[in-house]
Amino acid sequence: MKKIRLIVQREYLSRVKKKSFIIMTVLGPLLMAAIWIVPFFLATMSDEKKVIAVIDETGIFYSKFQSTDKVFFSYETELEKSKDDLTKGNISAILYVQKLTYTIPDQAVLLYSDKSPGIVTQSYISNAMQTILKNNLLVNAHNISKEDYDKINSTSIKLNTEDIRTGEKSYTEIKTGLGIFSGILIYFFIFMFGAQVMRGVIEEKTSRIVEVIISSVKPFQLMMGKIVGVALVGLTQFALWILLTFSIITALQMSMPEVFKNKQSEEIYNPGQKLPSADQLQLQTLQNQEIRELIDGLFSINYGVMIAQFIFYFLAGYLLYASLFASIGAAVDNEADTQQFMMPVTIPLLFAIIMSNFVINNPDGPVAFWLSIIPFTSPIIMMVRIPFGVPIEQIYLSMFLLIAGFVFTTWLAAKIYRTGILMYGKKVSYRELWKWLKY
């Protein structure tokens, strides 16, 4: 154990002192914080209001478009005058509805613009026209009153789910997002740090330094020390990423509160403006309810269990795959020769990522059960299932089989490692690896 501890210490200290580790430790939180912060800056930079001139020969859409804080509709009658205003930059686009048929085929609607109006603006106009046409069809063709139409249009059903065992509300969307995110994070870390083990073995083998090392330690001790050392590097980097990302986001929120303030709420409740309409109040109430439900859903997750399970499945899954990566590194002389052996190792990980979409739809089904107890797929699939609640006996079974799988793969990898670590100048095949396993 003392020799393994020395190897772990050497691997850990040598890697955390590298410039690449320091750069990624700083760059990782900046990128993750940017993913959350950049949309707020973009929202403040894209406040330009687009003025769209509407020329409606049918009369169906006249004064029916609702202007927003991003799009303002003006109603004109002369197409040539509007085109002149467009070229001068007085307006952003022209919506020209030709008088053809009541159903307004696609070729009857034209949107003139000197610049691309953007997919959001186009979608807003298209959806608004569809809503107006539906309104006309219901009111004119079926003699439905405007009040009844508004009631039909505003009727919606929100499905609330509740766990019958605990009586608590179930937030399926949040659990889905958290499960997928945890599974992808496990895949990312296993693959990234497992590949580091493989590259480290190849470097020591090609530089012949391994010949000096194994004169003092056994090959198995060297392999285990390298695997555990890189695992500690991964945990250190992951912990620093979480801490630094949280610190960066908190610091920016405190230093620039005007960027992250709720602009919509300020616009509705600003005393200097006119009183909001009933529709605006209803919309704001629905948005506040959605925000409250999102916060309640985030707080409903047992993060202690999630973090504990994440650490276990990351470490156990990493140890299982890192031993295989170490054996691949010992069997080849350079990184270019690893491709033929990498495919069988990475297929289970890719398969688990693909199947996670199906597991989300039925987290308690037989496919989810079997994939969560098979050691090669359980680290990812079980993290996808855990937010939905997994029976404790299935978790114990999965953990036991994953540990057993790690012991078995380590035993196999050690047999390849002890032979391949001193094998030079020979292209290794699967038949050769089979001979090494039988030694």
Contents of the next structure:
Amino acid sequence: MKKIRLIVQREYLSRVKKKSFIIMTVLGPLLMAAIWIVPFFLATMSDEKKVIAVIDETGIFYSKFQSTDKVFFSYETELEKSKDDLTKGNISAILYVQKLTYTIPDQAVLLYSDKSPGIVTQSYISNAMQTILKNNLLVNAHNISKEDYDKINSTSIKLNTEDIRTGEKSYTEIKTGLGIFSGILIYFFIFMFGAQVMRGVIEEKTSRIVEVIISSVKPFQLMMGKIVGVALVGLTQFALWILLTFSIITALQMSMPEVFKNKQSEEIYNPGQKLPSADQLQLQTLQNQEIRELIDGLFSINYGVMIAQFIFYFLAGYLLYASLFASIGAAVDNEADTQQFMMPVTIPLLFAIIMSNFVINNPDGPVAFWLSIIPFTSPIIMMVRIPFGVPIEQIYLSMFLLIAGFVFTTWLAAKIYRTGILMYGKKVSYRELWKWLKY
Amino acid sequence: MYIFSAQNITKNYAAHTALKNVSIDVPEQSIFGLLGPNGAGKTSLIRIINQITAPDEGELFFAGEKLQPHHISLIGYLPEERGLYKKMKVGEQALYLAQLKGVSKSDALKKLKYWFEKFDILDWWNKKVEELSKGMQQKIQFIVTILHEPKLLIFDEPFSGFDPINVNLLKEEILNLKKNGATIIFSTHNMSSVEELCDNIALINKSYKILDGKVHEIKNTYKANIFEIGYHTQDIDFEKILPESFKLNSVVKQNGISKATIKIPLTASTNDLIQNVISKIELVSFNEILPTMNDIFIQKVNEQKHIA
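With the form predicted alone done, generate the form predicted in complex with the partner chain in the same format.
Following is the full complex, with the preceding chain placed first.
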């Protein structure tokens, strides 16, 4: 045991002291933080100011639109003059509301523009008009008091925010993204750290130190020491990534609060609270709705559980494959020869990545179930499924089988490993490997 | 008392037999030469002694006890295929390898300082191994092999990669180790170093042990009654002055001295030879030509080839 500890220690320290490890550790969080921060920056990035001419024959909307730093509403009366302005480029759109009945059919409102107006602007205008109209109908036509109107509106707030369909839709996207992201991360980690084990074994073989070492320790101890050492490197890297990512995000939030203020003010997202009357409406709100949904989605994930599951599936998945990588390293003399043996290891992982697109569309289907149970694909597929919620007994079954699979591959790989590390200058075939298994 | 003994060791690999009924006994505080051509099974035997692999049949004893895993710390092994972690610093690496052999860190540090000072290589401590020459690396490896003061040392071709000065340094250290109580198993093709260093040898060929014993006894067994006579060069037909049963092998003339090698029959004595020639030539030297280990090695291996 003491010797394994020594080996683990060496494998660990020699790797975390490498420049490449330090670079990866710093770059990773920068990328992750960027993924988080970019939406906020996008939200604050201002387009050029748009001027929209409002020609309202009904008079309902007169001076009810709230101008913002991005959109300015000017109230005109002559359609032809405004059309002139539009062609000259003085204004970006004309909102023409024809005089009709209160019901206002769709055709009654026209938006003229030379370039097709952004969908955000469109939805802003229509939303604003709806609110204004509703307000108008209730307060003016039906003589509802201001208090009652507010009450009605506040009831609708809850309906809006807890609308199951919209809520689920936005989070599905988040979950899809997160599932695929963690699946790919697992894939990437297994390959990255598995290859590190393989290269470590090849290094020991080509430098010929292996025989010196196995006269002191058992080959199995050396192999496990290396695998565990690299696993700890992986965990360290992962922990540092999370730590650094959060500290970068926190540091940025502290230093530039104005960029992140959107996120804190969830009431902005609920139009009702800010909309006792229509002029309280902010363009910002609607323009950023999608981004805010993304952000809310990101906040809605239980990261504790996600990270715990991720660490388990990363570790167990890595352990399952690492011993196979180690045995490949032992079977060859240099890295160029690894190609022929890499295939059986690569294919299940690649298959899992390809299937994850399928699984994401039906995270509870039979394909998803089986692939998340079978040890060779389960680390990736289960990670893809977890954001959508997986029955606990399936997780336990998958975990149990993954551990069993790890024990099995390690047992198998150790046989190849202990023979392989002492074989020099011999090109090994699959038949040869089969023989080694039977020694 | 044998420090190590192997009885009837057989080791089979999938396709071939590496060792067949091989027994060796290594006396304590001696240097034991393990000889044999490439592929004879030497490395297999050494790996078995180091418990890297296990024999299929046979028994192994270390100082009278059955060989067990804990004996690993009493054995030092310098393999033929040897190397170090290239990216690791010398001192760090030596410390690591010593600790793997069960030496405590502080103890290892102390001993390493001693040896590094002795070999005058203290300034290598913080260098990476890849910055050192091959010979320098070998020195480090030698130190690491003997650092835990093993009772039994196994050197597989220890001199390969060393320059003559370092070979001498190494020989000296090996003899020192023996003097201090260690036993050394020494596997090599370098027959002159065998004659110089070894007390006993075992010759392995094609997985069989074909010869073993004390070096001087083996040499006596294989001597062929050949003598060399040196004399001032003169015009003489040496063959004519020798009796019938005596056989002249060769005459070499050099710098006014001729040297004739003569094989005399087992029934004759050296005196018979001298009496025959003393009146005809001016004698300068007379000595017996003993077979070198090299000759014996080649002879034995070839003999077996003919049998096979």
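So that the term is clear: the rigid core is the largest set of C-alpha atoms that superpose within 1.5 Å between two forms. Numbering follows the first chain given and starts at 1. These numbers come from a predicted model, not from an experiment.
**Q** Could you check whether the CA atom of Ile23 moves 2 Å or more between the two forms, using the rigid core for the fit?
**A** Yes, Ile23 moves 2 Å or more.
**Q** With the core lined up, does the C-alpha of Ser92 move 2 Å or more between the two forms?
**A** Passes the 2 Å threshold, so yes.
**Q** Is Glu204 one of the residues whose Cα moves 2 Å or more between the two forms, with the core superposed?
**A** Shift at Glu204: below 2 Å after core fit.
**Q** Align on the rigid core first, then pass along the CA displacement of Ile249 between the two forms in angstrom.
**A** Looking at the C-alpha of Ile249 between the two forms, the offset is 4.6 Å.
**Q** How many angstrom apart are the two C-alpha positions of Glu76 between the two forms, if you fit on the rigid core?
**A** Displacement of the alpha carbon, after core fit: 22.4 Å.
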